[in-house]
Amino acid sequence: MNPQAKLISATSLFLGTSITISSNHWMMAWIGLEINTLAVLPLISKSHHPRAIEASTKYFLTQAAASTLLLFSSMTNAWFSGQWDITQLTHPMSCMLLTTAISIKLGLVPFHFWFPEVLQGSTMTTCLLLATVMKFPPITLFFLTSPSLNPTLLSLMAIASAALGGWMGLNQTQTRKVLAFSSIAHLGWMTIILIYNPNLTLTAFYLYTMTTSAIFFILNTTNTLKLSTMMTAWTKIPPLTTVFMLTLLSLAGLPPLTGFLPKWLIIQELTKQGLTIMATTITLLSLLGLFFYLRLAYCATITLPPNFINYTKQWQINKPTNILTTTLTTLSILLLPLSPMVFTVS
């Protein structure tokens, strides 16, 4: 890609989501928004792929039909309280047509269909700004009007996410739709407790943010896109292949690794609020993304391919590893003890 074409798409992705996270008016939140999208469109093409042009046209329609849904959600709600204001969304059915479209956005069950297609035809730096950065301007919107939100609707659409992020996620064989639907699983526990603690939602949102960017970049420098490659990437740098086991433990929410605290401080207010079935209920549903996150230590840690006379050896790649991959992936194993930092602030 031109690096011209690089530097511009890159400072619009900054632009947009800075636009949109700062806006207290819903037409510039609406513009930053539409910046991002457009940014990252020839991203997502640059390939020149035919899996890569259909990725980019689904992203395109997919998100210009939820920013039209946004801007009318907020037309209806101008035309009816004569506020403009993002925190003055009072109308019931602005506040059904924001809640579908930044669903959109996200890529929340039931409107998820889009996200796994589109990581799958991208590539892994693409896939990185899709999962964690593209969703930050939708998670801030959610922040900002959250008092008025519906709870029970909010909560029907985090169990059917984390159910359905979990279910589908078993099935997969490429390492990209696996994170695509553990993406969507991650995203109905922080849809879950928007409402009653929406601190905690961007708390969860930048701790899953810092894992799953630690697992983008493991893989990226491993070069592993599916489970199979997976099994013979161990030699290239066998140090790394073990970090990559333990992030992924982390991100599956296991104790004491950082991925723990946040499903263990939404269980927490969960149960305060008195919702302790649905903390039960999100809690088991987690059990499905463990599943697939332990097979994807397995593949990568455990299993030796078999080895037959024409099968071709894995070279150590003797390059050294990026010190953001370092940092990422310590403070991605290593953050629990700063828990009491977090409950303090909080």
Second form
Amino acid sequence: MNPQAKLISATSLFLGTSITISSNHWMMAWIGLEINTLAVLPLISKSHHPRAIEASTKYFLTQAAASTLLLFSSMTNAWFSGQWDITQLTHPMSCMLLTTAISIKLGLVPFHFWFPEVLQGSTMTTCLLLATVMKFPPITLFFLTSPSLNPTLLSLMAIASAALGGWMGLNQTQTRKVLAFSSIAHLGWMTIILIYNPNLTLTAFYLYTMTTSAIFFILNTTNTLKLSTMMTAWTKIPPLTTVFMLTLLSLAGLPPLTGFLPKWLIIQELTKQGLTIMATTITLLSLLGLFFYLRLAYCATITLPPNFINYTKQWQINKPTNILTTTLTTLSILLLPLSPMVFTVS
Amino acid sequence: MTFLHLSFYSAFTLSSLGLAFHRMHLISALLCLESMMLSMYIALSMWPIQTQMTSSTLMPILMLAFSACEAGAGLAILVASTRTHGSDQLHNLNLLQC
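Alternative state: the form predicted together with the partner chain, after the form predicted alone:
Below is the entire complex, every chain and molecule, led by the chain shown above.
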């Protein structure tokens, strides 16, 4: 892609995200979301492949409709309460419409249908942007309006997201779709704790971003788009597949890896609030995610492919590993001992 | 709820239902998106009249600028999908199925 166009897209992404997360007026939040949508469209469709164009079409329609619904909900609230402040969302219909609009933007069930297809149609780096950076402004809006949101609706959507993310991910062979469904499941975890402790939503989001970015960078380095390619990926950079397995287990939420921290804190907070059935349900549903993460790790590290390989490592290819890969994988495996810091900060 | 509110709500709701239930062509979905934006523009223009606060006259202009950008992006996507898929029919957008 043209370097100037890439610069404009990247700058607009930063600008849109900054505008939304620092806004007090609903119009500014909407403007930031619109800038984000418009900036990421050329990034999805830059290869002009039919799948990429289809992905950008689906992305554009859903995000534009959700932005307009968000503006409509804030307009309704402004008519009934006379002000446009984000933290003062009081009218119940506005709250429900806002929850719907942000769920469409994030990809929560039942508005998740666009998300796997859009991720499947874009490159790995664009997938990383779509799964992490584009989710940050809507989650910020959830954080800001969390006192006024409906607990029943959010809990239903969260448990359905965890369920659907787990079950639909079981049947996938394309790695981008697997990561899309894992994203939906993690969004369920982030949403279930939103009413009770919004800081935990942000903590879960940051740790999820870190671990998922590590996974996307690893998949980009070995260029594995499907499970069958992953079976021969260990010959390219053998240490990377070991780290890949550990990062996947961290994403699944196994102790003593970092990914256990958000799940632990969320279960603790839900139990403190007396919602033990919800905590049990969502924990059991995350076992489905564990199954397909283990399958990915198995394909990458433990199995030998059916074709005959008589050397243990491929002839050296000069593809430099991204420096961020090493940092993010280290952080996503080893950060659990720092969990008391999370208690004192949040 | 005054007649103004009712007309605005029904305009927006009908447009969003039209966007949600679009059946054949991509351009009809884009048109419904534009009509959602138009109803929002009219509602935002009524705001400074109702509250007599002329500082909020900027809001419909700002919204119009961004909705025009979005309309342009939508049309560019329409052209791109016609180039790759042959028509703007929504049946053809099936390359990315689960």
